[in-house]
Amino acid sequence: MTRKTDKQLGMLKPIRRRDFVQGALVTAGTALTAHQLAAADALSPPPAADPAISGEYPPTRTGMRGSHPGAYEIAHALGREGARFPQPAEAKEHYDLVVVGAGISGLAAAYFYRQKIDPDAKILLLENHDDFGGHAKRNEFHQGGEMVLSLGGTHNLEWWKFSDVVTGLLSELGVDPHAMREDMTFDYGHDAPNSPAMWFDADTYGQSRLLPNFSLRNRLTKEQIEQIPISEEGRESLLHFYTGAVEPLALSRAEVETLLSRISYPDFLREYARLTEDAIQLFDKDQHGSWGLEMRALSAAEAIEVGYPGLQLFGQDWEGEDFQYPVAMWPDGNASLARLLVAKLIPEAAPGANAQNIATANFDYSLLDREANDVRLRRNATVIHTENTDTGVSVTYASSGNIHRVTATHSVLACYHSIIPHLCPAIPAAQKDALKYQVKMPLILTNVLIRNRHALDKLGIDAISCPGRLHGRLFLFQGIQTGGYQSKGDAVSLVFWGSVSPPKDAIDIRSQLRGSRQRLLELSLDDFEREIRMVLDELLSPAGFDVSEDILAITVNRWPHGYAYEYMQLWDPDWEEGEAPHEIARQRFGSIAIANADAGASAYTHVAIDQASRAVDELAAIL
């Protein structure tokens, strides 16, 4: 296949704007000047031009979004380089609580601080993003018509794992999942007739090829397994082991689980299942989306957990069916909760927001730091240090330029843990050592806007594997009607949804998610916007897909740290109660606690919101 120039992909469309080019801000131990600050703070995006949007209002803003340019550069000063700052002025505010990060669990702190301690509390929630909701980013496109959400980041409600606490707020929020469920359909790309589907690049594996009903969790054919371009002795070797022709290996339960638990997945399928290194490969991108993670870092046993094949090697029954998940979800994922808390707090920003409208209420984005207000949203504002003092806690931060402090009684620090003992030096040594181990897993949800989902229709599928590309996983996303969002036009989102591939030689798992976080903030715009263009390309031009008129805007929604990191078999011993490494990171330090989802060891909502409330608890027993 003749690869097709940039300006025939249609890079050359001004449909957004191009993102600044990266590099560091100050050499190791230098002091940041007031105009290196403001250099930082110029890299945060300009609000959107749409006609159709007043005000500034970040949402509707397209290109590199997560975190964008202007949102992380200082913390990577602090944290990277041992940037010093320009002393701060006397502290002009005081506040009963200042909340370091507002994404969920800050801002639940918040909602909870009032609830528990004082409902007429002075809070300030400090935000290095231009956007509340952390990593529940809201991406609204309004260049097709009618307004598209997407998914910009945290998105599922998984109802069936929530606490008394979290049921108890989201229904103080009027927030009922069940009947979330009932007004949506989609799930994750399993609705067409074909879905799911693989798709073989051509750059990848010499041939463009497209596989229906191909998921690798799913019992394979032999006719499938025959489509499949790889050797002749890889597609033997899938066969041997989908169709249960090698021999069971002779081992009891108990040594089964043992094995399993001890070897790589991708190991275990070279060792154990016979499978050439261009079968394996198939695999190693399959879970960069749901886990964040290269297959290789996971254990055979927690593949297999997940619905890989395996067992069948000993004799066991595998369903082989593709795993399903019940969740409830918001048109603009769980951005419509952070929606929902940020108008809890501050109602004069979103008045008459509640659970039947969240979706589409308005928010004025010039009220949420308003001198009258009770609570206070602070955005583009960078917390660089925290400590105690005589009458509480002193916070400093930077923004427009400039170094800040205000006090307070207390503080919540609801950012996440490797970031902390930067902020907050004074923190014991061992709490430090615990705060770091727990390095965050990259994360990507990159959404395209296109014209119509003709093409998709045409070629019968919904959702597609991309095995050889960046992205390892794509869907169409539509058929969310909750939070009183209705899509009425033809435009349509993709979401790309993955991780980046770690450096090969990286081998121990932090290693390979801190070479992973650097290959994403390598990557350019233009880099992401060429990826996709080529992939919908190649893969929906055979059914009528112009890629230079169809794509009609692009949000890439990077998160070099995305999810908590939860404890992985291969990597991480049995820890004995109170002793595992976020159960000691997130002790209190004397009027500073900790939250977010790193202090649950969880990347779910849920437990971002358990950890809010337990750190409230804590400020509240040493009043």
Ligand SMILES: Cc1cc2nc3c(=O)[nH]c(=O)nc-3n(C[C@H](O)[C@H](O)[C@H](O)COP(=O)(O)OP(=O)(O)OC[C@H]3O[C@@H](n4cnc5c(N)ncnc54)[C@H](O)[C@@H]3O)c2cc1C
Given for the second form:
Amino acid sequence: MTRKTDKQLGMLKPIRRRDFVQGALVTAGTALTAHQLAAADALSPPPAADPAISGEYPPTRTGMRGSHPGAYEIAHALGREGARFPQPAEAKEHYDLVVVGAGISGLAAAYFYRQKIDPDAKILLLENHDDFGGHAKRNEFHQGGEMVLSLGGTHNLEWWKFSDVVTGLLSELGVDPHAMREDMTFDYGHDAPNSPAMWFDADTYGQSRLLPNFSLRNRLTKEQIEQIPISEEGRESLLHFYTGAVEPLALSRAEVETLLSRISYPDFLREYARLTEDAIQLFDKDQHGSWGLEMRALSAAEAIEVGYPGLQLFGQDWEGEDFQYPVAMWPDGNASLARLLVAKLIPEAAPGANAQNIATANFDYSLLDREANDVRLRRNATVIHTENTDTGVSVTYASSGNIHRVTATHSVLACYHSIIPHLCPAIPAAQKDALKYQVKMPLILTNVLIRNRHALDKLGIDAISCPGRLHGRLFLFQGIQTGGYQSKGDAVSLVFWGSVSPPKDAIDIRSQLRGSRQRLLELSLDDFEREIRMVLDELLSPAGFDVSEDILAITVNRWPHGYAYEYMQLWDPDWEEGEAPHEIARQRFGSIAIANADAGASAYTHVAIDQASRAVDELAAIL
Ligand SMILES: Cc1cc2nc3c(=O)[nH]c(=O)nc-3n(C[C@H](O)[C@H](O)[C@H](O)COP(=O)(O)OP(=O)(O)OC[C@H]3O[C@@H](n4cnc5c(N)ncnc54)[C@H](O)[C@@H]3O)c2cc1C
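Please move on to the form predicted in complex with the named molecule, as the form predicted alone is already shown.
And the full complex, kicking off with our chain again.
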């Protein structure tokens, strides 16, 4: 097959596109000059130039978002290069609380502090991105005429796992997940008649083939397996695994459990199911989005628990159905939850915003950090140092090419745990080691705004797995009318979802995560755009999609520090209670408390909230 040129793929069309060369800012151990600080600052994206929006409004920015250029260079200079910074001037601002990181955990910490410690508390939130919410990020498009909302990171509410603290907060914010479910029909692409589908691309499999109603977690039939464009032996091995009459291995249940918890799923497929390498490859990226990992990082037990086949080899039942569970969602993911928290903390910035209208409420970003506010939210501000003082805490941050210092009675570090040892060098060594144990899982969520869904409707699909491509899965994001949003018009976001495979020679879990992160950071916006256009051209042009005309905007939300690390069977021991790294890592240090989902070693919105509540309780206890 002949590859199309960039021009044929429409790469030169004027959709909003902005990218930056990411150069190292410093050499190890050197002091950053004012010039280098200003250079990092200049990477921050410009104000949105969308005619529908006046003033600065980050949710409408397209191109490279998530961890966008300008957000992380200072932190990387500090953490990776050991950069030193100029001394800040004397602190001019004093607060009751300074929160580092305005993700869900930081916002919730500010909320709980005012609720539990002082309703009039003066609070400053410092955030290194140009938007608040952390992973809970809103992508807002106007290129198709009517506003189209999509998620930029965190997807949904898993309310059945909520603690009383989280349920209480939601209720105070007016959020009712049960009612929200009545306003949504979206279910991750299980609606269309041929969904979910799997698409085998020509580059990887020699021919382009779309197989309808095809999921590796379903009972594949002989007819389906015969269509898979891999080797004859590969198809036979799959046929035997999915449909063959197997003589069960004579092992007790306990022996099966032990075996499955100690072997990776691909090794299990290789050694016990006798799949060929090209058959095993089909599974590699199937959990990229849900876990942020390749299948080789999962134990066989973990894979089987989320629905993959295997138990039949031991004579046990296998349901053979896609793993699905009910969730409540906003049309911008949990960004609406972050917006509700900001509206409570800084009501002037979003007058009249409430749970019923939060998805469409106006936010005036120019009012987030006014001197008159009791709570101030300062964006594009990277904290580089915190320390306990005789009177509380001192916090130093870089912003606008300068170094600033503020003081406070208390601080909550609601940022990633792996940066905390660099921000707070006085923390005891054992706690630093525990903080560094958290290596987050990289993720990508790319929104491609397409003119309409006609081609997908023609094919009868709204969710597709792509085992050979960069993004392992695509789904149409439509059908969520919560928070006052009504999707009108034809334009719709097709979400490309997954992670980046680490190098093959990255073996242990941390090497896999770091290798994946490095690769993610090395991909330019052009790389993503070219990949997206190639996929859509090959997949959808047979159904009438014109890749050079029908793509209206692309927003790549890259999350090099995505999910909090959750302990895994193949890589982590079973710690005694109180001895797990996250329990040691989150201990209060003087007037500095530690929150973030990392503190719960669990990548959920509700965990981020619970940990904020615990951190504030720890500060209340020393008053
Ligand atoms: C793509 C994706 C999808 C997800 N989907 C779901 C889901 O469907 N449901 C669910 O429950 N959970 C989901 N999660 C997990 C959930 O989003 C997180 O657990 C939760 O939002 C984390 O919130 P947080 O405040 O702890 O951390 P974060 O959101 O990471 O916020 C921390 C903030 O601190 C900032 N920061 C870091 N260092 C500094 C510094 N030095 N100075 C200033 N600021 C700093 C960061 O930039 C960030 O904005 C998802 C996560 C991702 C990445």
